[in-house]
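Next up: just one chain, as structure tokens, the form predicted alone.
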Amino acid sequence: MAAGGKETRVMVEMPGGLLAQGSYWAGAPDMPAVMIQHGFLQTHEFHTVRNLALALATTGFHVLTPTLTLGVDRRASSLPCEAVHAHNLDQTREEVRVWTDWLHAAAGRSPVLIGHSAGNMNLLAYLEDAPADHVAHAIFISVTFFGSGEVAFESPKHAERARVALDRGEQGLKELALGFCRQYTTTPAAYLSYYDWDRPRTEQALRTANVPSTLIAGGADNRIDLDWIETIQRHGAEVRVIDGANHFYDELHEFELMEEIEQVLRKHVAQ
């Protein structure tokens, strides 16, 4: 395993056999483990998630940035909206699980999580039943959430299609909308899988997140409700604003997000 700073190709088996891929920096012995998870449909490689790792491996942190399969092995590129889609949230937290348990092996630490915009979803879903002491504590940046969101394409008409399908034992593929996906091709049960990760669904996971957590939010972004984020606030949880930044913390405002997340890692995570 390479060491001081330096990317590491890794690959994984995930369960049923597909092989995933990601990035690993070995850091500093003293230094946190951080894993950092993409956003719908991208990769590791996305640009926020690439910078924000390749800052936090240049700190000395043990960083792990891993694209989750879809259902396709060694997957590389994002997924195109207007592809078939046959994964679901269950199978990508269970993906977060292996690359959680690895990513502990390889740094002998509980890791801090992080995820982006709706890769949120996946580490919520796999913390509601990870060990207590497993992860030392989880950041999510630019949370929104599936259900008609502030800026997506799917609707309540959607989901009852969905729906009616399952109570009729139709589990072909139905074309659909799902967040930025205008057409979204899947079954009925992997649509709502994600679908149903609506506002109260989200809120409920980031009150009852059995480790400690901070929501950090761009002032400028658009596909945040703000009003849900206050909501948050008021039942405890850390919030940082960042005043000017959009959903993807373009510009100046990536050093913001950087100076942010090493404020929490050092106040939070025991060195």
Second form
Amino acid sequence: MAAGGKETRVMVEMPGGLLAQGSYWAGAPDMPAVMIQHGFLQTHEFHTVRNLALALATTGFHVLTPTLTLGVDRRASSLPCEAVHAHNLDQTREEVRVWTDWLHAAAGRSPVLIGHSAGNMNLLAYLEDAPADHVAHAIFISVTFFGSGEVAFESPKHAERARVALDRGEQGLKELALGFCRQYTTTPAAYLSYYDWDRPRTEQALRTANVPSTLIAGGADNRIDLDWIETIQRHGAEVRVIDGANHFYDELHEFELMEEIEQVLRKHVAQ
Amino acid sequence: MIARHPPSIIHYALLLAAITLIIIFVFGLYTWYKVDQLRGEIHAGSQAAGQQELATALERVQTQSIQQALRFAEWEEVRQQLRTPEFYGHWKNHRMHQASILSKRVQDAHIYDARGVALSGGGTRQLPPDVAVPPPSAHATQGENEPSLIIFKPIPAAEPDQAPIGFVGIQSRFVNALREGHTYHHVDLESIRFDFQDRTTIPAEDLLSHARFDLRANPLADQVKDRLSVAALNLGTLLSATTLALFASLAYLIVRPLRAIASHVDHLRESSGEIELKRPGGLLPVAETEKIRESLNSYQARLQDVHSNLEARNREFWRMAHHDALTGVHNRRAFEEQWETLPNLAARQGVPVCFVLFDINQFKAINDSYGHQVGDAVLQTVARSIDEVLRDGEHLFRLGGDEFATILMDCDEAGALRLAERCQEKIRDTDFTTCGVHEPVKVSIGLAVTHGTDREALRSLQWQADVAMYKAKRPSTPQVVLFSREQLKDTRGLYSNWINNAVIEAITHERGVQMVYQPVVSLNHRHTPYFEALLRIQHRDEIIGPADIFPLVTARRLELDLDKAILHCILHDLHAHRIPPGAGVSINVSGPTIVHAQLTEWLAPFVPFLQDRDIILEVTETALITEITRATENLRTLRQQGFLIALDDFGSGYSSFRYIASMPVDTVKFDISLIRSLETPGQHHIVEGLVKILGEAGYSTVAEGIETPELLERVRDLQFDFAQGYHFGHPTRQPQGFPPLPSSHRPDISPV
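The form predicted together with the partner chain, contrasted with the form predicted alone above:
Full assembly next; the chain just shown is listed first.
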């Protein structure tokens, strides 16, 4: 296995004209390309994402870690819950597509998409209508969903308020709860674009995704529904559970996560 | 010219105290000035420090504000709002200030697009809705309540070389920022303010010059100043009090005793008060002043002793100065002092005044014969004898040598003569053998009396007495002579000016000197007659005789000059053959000439004449005894050359055979007084004996004063060898020969 390339700051213009930043490590020619998508409101500098990227890049993979703009030009830091969130899931799905295309172009092959936490929803949304064979594999780490998740603050009441407002044609900002944000300032439409990705919608997206996928979950992750993960596994999905790992695979579980992903990728390369 | 008195010590003390107080006052003012200066320096230093503090704080606030503006411009949500400004109002009102990007001091912030137009919906207070591109630099504006600092910063594009995509503006309360977060040591932070001076904005870089502030109270500086002031005041007070105390002490310890001493000295000088300075109130407080007092008293006591001794010594000195040490009588000084008072005394009393002169006859011969001790004893005895005759209040003065005098008040001629006779009698009765003198001592007395009391008459008394004395000293005159006008004829040479001038001129210029020759005839066949050269001085038509010449010559000490003039004149006569050939000539030589070392030289021109005639040198016994050794030597030399020596005036004075025996004398000329005594019955035995003795001793004898045939007969009988006198004719200028002797007698030598 060849050593990984140097990290390159990448800035790509998104469809709305905003510039999005990311890091790219060019890998070995025969190595798969991997794009790692960060979680909700995070950036590609989030430690779980960056540590995983560095490990894969060191191994020789082509690795891309983009940061979604979330409506912020050259966003480089996580967007607080209290900020104005005018972005929606459709915009992020488009940005995933742009980055996937960019990686495909950069690495010359179909990438493996890796998502972490709520970032998996962005990948699933992209994969719903992604071109066939455009993505080689998908790895969903600690996959979660909106719409009253295990540790989320949102509730059907908030969604109802958003829907009522949307019905009323109100385009103004409202403070609603979404995910771990108790006060999430956004428009009703934007809110609902994320909120509607609840467990059923997510499970449906997993089942219908036309790329092979693997789910990795921490055995001690209290932010996901492990029972739901087992259910998915029973329905035929490849699920790998790392015992004792939390949502962010802190400490030694980071290496276990790396081993699991390497196994998945080697398997993919072997195929 | 006004006399300057040095200031009193109290003035010096006052001056010293005043100077000290002035110095203290000046020192106090200087200290006060220095304290005030220190306070000013502290204030200036604090002002500068405060200015620096404010400058530092202002720079820090501006930097913070700029950094805050930069952070704000780079804030991602700003770019978010610039891209999607639909919710800018909400974001500005609900998010911008809560995001911890802007500090609480930010009053307002605004986002402008690339054209400088503010995003809509945000509203604004101080920030303008539009700004120029590029926006103005940082500046301050005078707000309603407080000034604000407004800073515009560009929102950077993705690439550094791209134009900014917009701008942000921040308005913040910088005065509070200055007050907060800074530690001021000098600036009163509540007093920080800015003077806009009617301007609405001030560039940020000029803010410091518009800053105003008050200094914080500096308790330490004030305390130092207060303490220094109090210390200076206390020191000044202490020094002033000390100075006054020192002045008082000085006045008490030094000034008061010194003034007492000075006052005492003044009293001593004015001869008033006590001699001893008492201690005012016991011991004087200072040892030195007490020492001065003691020393002054001791000095005064010693001074008094010295004064007493001086008075005694003065009396002694006066007595010594006014008395003759030898005789004990008053001296010449005392005489002159009394003489000075005589006119007033005589005028006051209006009585006749008598002046008496005493002179011991032949005293010099006594002195030389018996010695000075005997002479002194004679002087003492004579003085004592005369003094005993004088009345109380009448003093005897020793004028010098053997001359005495006295002044008698209220004494007429008769009284004067009586006194003189008493004196003579007293001296005659005095036994001088106790003094060692066996010959009788006699005294000549000259008297002068005046009845006038005017100064001229009194002044004439002395010379009148001199004239009388001169008369009394003459041979064959009484030894007591009262002055009379007739005596002036005999002594006119002494006082006549024209005679005086003529004699002096004749002697000094040998003009008018004439020699006349009187024959000395031989009374037997053994001797050759000769001529005695006698002096005359011709002045115009007058002939001045020896009576006028010799007193003057003696008084003026002109004997040598006169003798030389006489020798020249006789030598001239010899050469002129005025003296008959073969006839001898006798020359009178004075005492000073006899003893002169050059006498033989002066007589050398006469030596050739000794071949055919005798040349006799006549000397008086008085002249011989003056310097007998020198005289003897000269005379022996002359005798060896052929000169003959004659002793003149033998018997007129204090004649002594000792002189004759010891002196080289050939001839003895008996004085006229002795020859005259032959006219008195019974008086011829002494002369006869003397002639016999001298003849047997080998001396030839000459009898002078032969004026009558009887007297000539007598001397012939007495065996005199020569006779001389008017009986043989008056002296002539050019003698023709010797006169013939009377017929009863046969001259040994026939007249020429």
